[in-house]
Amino acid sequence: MTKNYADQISLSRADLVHLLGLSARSAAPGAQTSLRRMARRYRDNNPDVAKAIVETLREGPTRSVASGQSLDAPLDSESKLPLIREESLTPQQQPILDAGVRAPLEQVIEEHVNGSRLLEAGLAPTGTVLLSGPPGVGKTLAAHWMAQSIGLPLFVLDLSAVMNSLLGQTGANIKRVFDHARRTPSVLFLDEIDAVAKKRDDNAEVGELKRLVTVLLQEIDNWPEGSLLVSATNHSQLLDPALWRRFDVILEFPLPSLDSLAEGAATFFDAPMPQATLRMIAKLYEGETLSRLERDVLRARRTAALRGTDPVQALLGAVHDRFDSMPVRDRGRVAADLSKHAGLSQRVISELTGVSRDTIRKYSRAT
């Protein structure tokens, strides 16, 4: 009797689409990550019930979040400042990045956006990710460029607000931070993460400090499949090396290459560039940050605009330091090839360079 009955009442299958559609658009914390956890299950017993799962979520509320409906961001209970803000994102390039960072983000770009194709083999996309390096490497720009290219919205973590002066409160906030990220499909970016999660082992950090490591551990434990946690350090010896086990995928952001410089040079000043001079700026600044190009060939066209110069001369002339701890056979064939492409006069060169025309002339007729 019992088997009959529950023949009965077996579900229809747009009963069942609607009931799934219902659970996908709901706010409540894990809704998504209980959907995909049931299509898993059913894949090889009940396709057809792990189908419409899947046909569900490929139809979730991304879109409509992605459009700006989101919710109340949670406050501190004593400030009253919100603990995270949520970023406007709009198209933008690709950032200029190494091959060995650039091949693993644009895997886990390629997984959320093909989410669906994961869930129907059984799979959940990429979670969390730690990106580590020093300032300016493109942290930060490449957690915007990866919400903007799944579509997701992106939730910035605000540690001023969420270190509250009672300590133990700011594990409460953090608390508020990962349930609010939780409650819809979202990218949530955690700015140096090392503010929260240095090492327990050490003895200058106080026992309630301790405690927020463990609390964040938890929290990212916690993390929803189908959303993707983004964290940065820049002091990676710092953290606590529990944490380290908590992430995906792990990328080592290095210093850009002379390619990345010459690419950045060239996306930078905005317009057609020879690429001898290219090269030349990037050698200038082996070593250094892509912020730090940029600031100072944003700096260089301003420069140029405002006295009617030529933007590379511009930059040339405010860093013509830098040629002085080039070798002397490196600084003639850069003045060389700035003679033959740049349009400059071997007199400005000279100047910029500190290498004589003559020196100049002969290392033009040797190339």
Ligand SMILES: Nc1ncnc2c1ncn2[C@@H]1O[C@H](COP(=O)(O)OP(=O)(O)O)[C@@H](O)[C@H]1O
Contents of the next structure:
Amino acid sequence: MTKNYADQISLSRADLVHLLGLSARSAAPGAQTSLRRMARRYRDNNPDVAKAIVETLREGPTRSVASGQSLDAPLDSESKLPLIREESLTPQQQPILDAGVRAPLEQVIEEHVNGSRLLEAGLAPTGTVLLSGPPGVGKTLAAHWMAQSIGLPLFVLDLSAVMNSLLGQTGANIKRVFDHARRTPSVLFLDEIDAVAKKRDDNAEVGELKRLVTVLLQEIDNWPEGSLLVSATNHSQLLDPALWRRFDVILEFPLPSLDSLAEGAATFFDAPMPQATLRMIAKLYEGETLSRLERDVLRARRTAALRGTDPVQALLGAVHDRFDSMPVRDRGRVAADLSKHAGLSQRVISELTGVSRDTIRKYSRAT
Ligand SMILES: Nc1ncnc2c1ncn2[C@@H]1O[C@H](COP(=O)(O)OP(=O)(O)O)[C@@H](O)[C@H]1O
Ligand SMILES: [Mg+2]
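The form predicted in complex with the ligand, contrasted with the form predicted alone above:
Okay, now the whole complex, with that chain kicking things off.
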């Protein structure tokens, strides 16, 4: 049991909120995540504190650098369209990542935040990172989060703008983008790098793509110490192996674990929710991405808001066919879990899961 220290030191609510606000606005890696976890921990026993935490999280972190498109952002010489976008995170968007991916990303952030310590040891921070994995697992989000945690603007290389430019212009455009990123303290993000970096022996679009990869390779080789280049790809197998080798750190984003899915459900519902309900939703979405879960939860919340019904019920209603593919025993257990914890009637649960009320009662007694 945790002691109730708050009673002993009688921290005023105003001070608590102030402290929370400071941490919510801090760019320290993990600050937002810890606050989120705290909010969930306090939800049941200390809703007042949980609410204060959620409020401060809503205000979100502040940018530590002035935002806005820089004046000299490179443009395509023909179309005059910008070749990069400068982007900042909207508050509250925090990737939910399994430790295997989170830890190395946090280390890269820390290396850049505490660059001087590395310098004293004669080392440079990680310069190039490749994020690879299926669509919708949070690669783009992670790149934004890294830049924000480091406190630098994120320059996104707009590959469609670059690729649309006239033949022969593309290489020059890529060079211009890298030059710009080198001049300005920033994180350069090459999203969906496979668009440019298809295997050079891919016969379809040989000439131009081949030249592009060569330019990209040169630019990465000349990437200055102390700067950070992040790339993402959904198709690492399409990447030229020569490109692959250039990256200091390569991270495979797996599909989310059940814990991550449960954490995602809690975040996306943005309301106190029993652990059993979160676990059940996670089980239903096993093998899916957080992107998919987020979309479904938001739709369920909209449906529920319009009809004045329960959002969890709306979500389960939308995906109730997933219960069909569950082994019978799992289904019985999930239904019993739901009836105990989710605040839904046995009739509703029975309709959603296709498990009879008798069976639900049987499993409820058994657990
Ligand atoms: N790991 C994650 N944590 C939190 N939200 C996520 C995560 N993965 C995906 N999402 C949600 O789905 C959206 C799309 O994810 P995105 O980062 O674009 O995926 P990717 O770049 O891997 O295709 C995100 O903006 C976010 O709202
Ligand atoms: Mg992406």
